[in-house]
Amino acid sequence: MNLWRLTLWGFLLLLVRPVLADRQELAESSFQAGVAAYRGGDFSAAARAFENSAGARAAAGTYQNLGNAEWQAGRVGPAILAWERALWLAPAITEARENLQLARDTAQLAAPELTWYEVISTWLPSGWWAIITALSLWLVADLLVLPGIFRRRRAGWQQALAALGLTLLLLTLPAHAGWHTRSNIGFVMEGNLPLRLTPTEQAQEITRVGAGEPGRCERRYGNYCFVRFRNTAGWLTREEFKLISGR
């Protein structure tokens, strides 16, 4: 039976391994031509680049990038985009953030209100959550679960890792909820978009949303978001508001 399956994973990875290549050589050649594109003054050109590399491996440099490249040709809301997006992925890209801060204030925006469990979700990748989740869960179940399943003592040094592991465990609760609840957050793509007030084409406008307004999309119909600002809220289609999880 073991030896079927190392048969089969190995089967399938030599199945992905080439797409796995052929789509870090697109991110590679993508991210060279977006970098000679800015360098040469084409921003917008740059930015394409930059969006096709991120497209087929998403990394928080590309993303930098495709901010300053998107900036640079005029366009707020995909420059903001792509920054949020920078540090969704890597946090302490200080980079991004300043020039997030820059972004907001030379066009007046606000940055998304944040709850406090999603401020600390904001401290690491979520894939530390996930890991670090993972390791406190294990720590836990084998200081505790296990030595009262083969009846063995539990020394004071095993109690109070479990202790510990616990306490991790507990703490990454609310980051995990943070999280998922920042995936909802998005950006205005283009200015002056009508917010609809039914997710029709031909509904009746009920006012106008600018470039790079934060908002939060809590349920969909079709190609549409619902979408709540801090004043108003209304439908956008998914061109027009983007989600920074990409979602």
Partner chain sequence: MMVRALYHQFRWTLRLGGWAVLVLGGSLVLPAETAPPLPAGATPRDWYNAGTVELRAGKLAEAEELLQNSVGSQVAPIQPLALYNLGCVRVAQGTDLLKKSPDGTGRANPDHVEMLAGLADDASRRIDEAIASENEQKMISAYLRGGGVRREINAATKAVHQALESKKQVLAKWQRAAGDFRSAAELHPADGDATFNANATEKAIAALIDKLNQLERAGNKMKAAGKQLGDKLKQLKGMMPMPNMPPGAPGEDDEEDMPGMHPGEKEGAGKTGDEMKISPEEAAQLLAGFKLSGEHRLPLGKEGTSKPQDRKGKTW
Given for the second form:
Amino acid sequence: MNLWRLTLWGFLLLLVRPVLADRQELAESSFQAGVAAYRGGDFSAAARAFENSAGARAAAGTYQNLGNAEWQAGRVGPAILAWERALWLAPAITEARENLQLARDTAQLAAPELTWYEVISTWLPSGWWAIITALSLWLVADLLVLPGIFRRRRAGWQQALAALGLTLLLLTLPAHAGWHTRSNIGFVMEGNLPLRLTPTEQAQEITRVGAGEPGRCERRYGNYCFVRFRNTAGWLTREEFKLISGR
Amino acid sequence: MVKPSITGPTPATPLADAPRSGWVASRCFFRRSPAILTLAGLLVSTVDPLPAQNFDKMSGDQLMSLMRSAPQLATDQAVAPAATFDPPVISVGAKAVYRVTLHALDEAITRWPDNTPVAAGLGLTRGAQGMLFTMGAGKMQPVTVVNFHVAAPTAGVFVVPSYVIEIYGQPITIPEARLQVLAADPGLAPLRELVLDPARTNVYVGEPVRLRVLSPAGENRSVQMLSQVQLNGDGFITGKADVRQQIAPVRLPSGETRTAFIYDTSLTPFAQGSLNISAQGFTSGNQFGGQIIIQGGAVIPAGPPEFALLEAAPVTLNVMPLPSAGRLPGFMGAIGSFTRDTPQLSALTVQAGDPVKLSVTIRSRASLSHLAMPPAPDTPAWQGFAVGSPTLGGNTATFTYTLIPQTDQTAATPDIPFSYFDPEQGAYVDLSIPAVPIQVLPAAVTAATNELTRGAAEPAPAKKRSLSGLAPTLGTTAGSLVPLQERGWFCLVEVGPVLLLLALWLESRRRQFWEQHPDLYRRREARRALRRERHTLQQAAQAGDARAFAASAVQALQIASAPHFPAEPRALVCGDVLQLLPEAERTRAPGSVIRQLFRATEAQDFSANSPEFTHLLALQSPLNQLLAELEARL
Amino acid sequence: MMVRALYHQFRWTLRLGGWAVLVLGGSLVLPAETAPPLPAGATPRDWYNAGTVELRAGKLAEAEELLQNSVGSQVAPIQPLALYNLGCVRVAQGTDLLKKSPDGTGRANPDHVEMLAGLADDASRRIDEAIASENEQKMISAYLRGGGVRREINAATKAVHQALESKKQVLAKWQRAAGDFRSAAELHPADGDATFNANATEKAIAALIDKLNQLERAGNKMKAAGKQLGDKLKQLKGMMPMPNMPPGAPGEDDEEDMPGMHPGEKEGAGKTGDEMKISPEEAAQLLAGFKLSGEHRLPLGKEGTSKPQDRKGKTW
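Switching conditions: you have the form predicted on its own, so give me the form predicted in complex with its partner chain.
The complete assembly is shown below, putting the previous chain first.
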């Protein structure tokens, strides 16, 4: 019985592994093709290649290069989105941060306004926060439950460690809230886009928004997002307004 | 003419809970209160108020005519000083007012004794002072009233003797006045006082607050109208434009509900701290100015008015400063709760350099008379001017701006920051006027203008900055941009350790249970071993291996019997197993089967000759029955 | 007591009088058909209801604003209804504009345009003949005739232009109305009325665009004819000696409008020397007392404020 199960798992792993390897390989090859096209001055082709690479596997370096290629091709919105995604995956990338600053200064665009817990969430990549939370949760649970199970007395250091883990767990919660709310931040893809009053094709135009303007998607209706900008709000399609989290 | 085939608005009637108009409400009110008819008729017949002057609709000439036709001021009339106590008879400890009335201008009083002569034991404290004009002989006659508060600690008759003051530089003698103070209250009328009732006492600097001055009905439900109502104190301004007058039942601070004349006005504090506010007003009998709403039953006194100056005890407003933190751009001092309509443009297409009007309406339940417009935007692409002050109408104020596009490279008007402070939330709220889309056509501008525009639009050359180079590697990778903590598999992984801990805990509980109940444990283990041994027994029988059958049968019998002693199964002998059978069965078939099996196995172990086992296979059926009975007893 | 006695004597007269005054006053103060002003906390439903009432009362501007607010509040169940009524409002607004717009179709009538083009050709031919003949009288006659035709062409061009502009406004309103109906139908597909109205509005728009094209063609044709005639007149003017120019003759100079002014407008009289008078509003404000003006800032924080002081009494 156990042997049969092990065989099944091994078989599944063998099936998935080539797919994962293929995706990694595609990401690498597209990335290199993009770099070559960028160095050759074909920024549109470079952008396509980086996009393919990011589609195969999301990577901070790929998004940073995608931002550069889009910016050089004159597409402000996609460039800003790509750099934001690079920072989303790896907040420590200074190049992407500087490029964003440069682009916003040049295009007279504002950065998204973040709440305090959203600012905290930018300190580490999302996975790190998740892992810290998970580890601290397991640590606390183990230290509280295992001595009882194994009929050992809870030592002082165990209790101290559990308190430390619990503190760590509580401290990470605002960051998770920040990640959750930041997931709804997005950017306008093209310039001079009409902001719709209703989520319809022939909606009344409220105003026009520029490429790279930050906003928050508050709710959805079909293919439309209700986006709140700093001073106005209205409906945009998902192609016109892309979320940083890619959802 | 194009007449599109349009069906009527949907739905045929407005949705439920449509707002009721004020007219409907008024009709309901009158149906409920027939007494109001009486009062209304009485008012119509006795009061002939002057029509309200609408300055907005008057031309300059009409205004001059009005000013010229104003009656003259009577300055040559007799001063006719009078001094009275109100009420003239009080009980010990009750309050009274010593009131001096003069038919002269307030400003005409040039001298008043520093210490008003007063009877011993009577305390006089100066109170309010006011002036009003009455009409007589075609002239406006000033009447000035000065109040003093009186405290009488003992019973008796107190006299304020006559004394001399100066009016218009002439000595005028104030006559003496008498106050009778009784030791006990035989049901005397209390002092007539006003009541000051602010809607809120904790307010912010600049926040308009409604405030009512109440003149409660006296005996016989007689209500005195008030005129020249005045709020005294420092650090606030009062709104004269939004005064409302009403006669209605009100709940007084004492808890009593009484019909009262209500003078409802607004007050705006402009200094922080504790503001002491008091009120005063003249009783005017059945005379009043402006509109008045009357509800409930009340009696309006007839005859000439008394013009007594009444006062209200001061109240304290706690005025808090507006917070500096969180202040938003475009804050112009607006405090309250506001909403904004969609801004409107006078034209949707305009040439660069041509003006276009932008208007936006602000709404609020409170008065908007103090609302200031945010300044017009001035950007490289747009030049703006605020047109006058906000246009007020009901509960709305409309801002109008003239905007001039400086270039055709703009597709929308600029944002105009505007915010207000919401005292309910205690925070500033953004109500900025958003950009409105507009098509700007290029204008035929001169070369000089073009130069100027270009010069203004182009930013100063900034420090040369450039994009970073390409990243050499993929860098940090992730399966998806969706945060790890929001992916389904991660949540499932989080559940794994929990399940493990749960399993460990359950196992621990199980172990503890067996430790506490060893007999149950032994029986359970015996049942398991018996099932295994019976399986071996079956296999030996099927194989025709009589020796193995006998050995397994004996072991099965020992296993099934061991928990009853309790003992190690191999230590049991034939007699031990037989003890478990009922007395009658020991000598019959079951006992015989047991003995035969034990004898054969013992013979194999201890006898030199190899015993015969073949016949034992025939015992399978009774043995199975016996083992089943023994298993049932476990 | 006396008042009570009087009241008992005339109570029925007083009651009737009271009723009459109250009903009359109420009807003057409270217009029956107007939706009451909405409070600041009005819900989208309130906006919708008020907008519908205004639409029924024919107050289109008010209805548009209220319904626009209702749509903008993004409440899903109300949005399609408000959009539908907003479409009705805008169709009605466009129709009103169309009724009020100057009718340029008479001047843009193909026959009329052809007639003007023929007149322009005839005038051009006469100018050519006059130039060829070098006869001053003929030149003057041709100049005067050409000038008259050109004035007529200019007037017709202007009328067509005005009609074009106003019809473009109608077009914008109806296009928006069609968009509203389409949006209402998209949000609530079962609403057959919205689809029907959208189709009807689009048909009306198509007819209007035909009319606009007709006007535009006529305008272009007249503009071309006018330009050709103007060139001829300029040529003729250059050949005529100034003393022989007819009085009040049309010329290049007087055809040009003053920049920034429309024909028929006059420059306003200068304001020098006029006495500055106080306006009734300003007088009312002065009389009403002081107010906070927009320039006076209220204190923020504790800076610049002082504790309220006790009011001192008179210092006699």
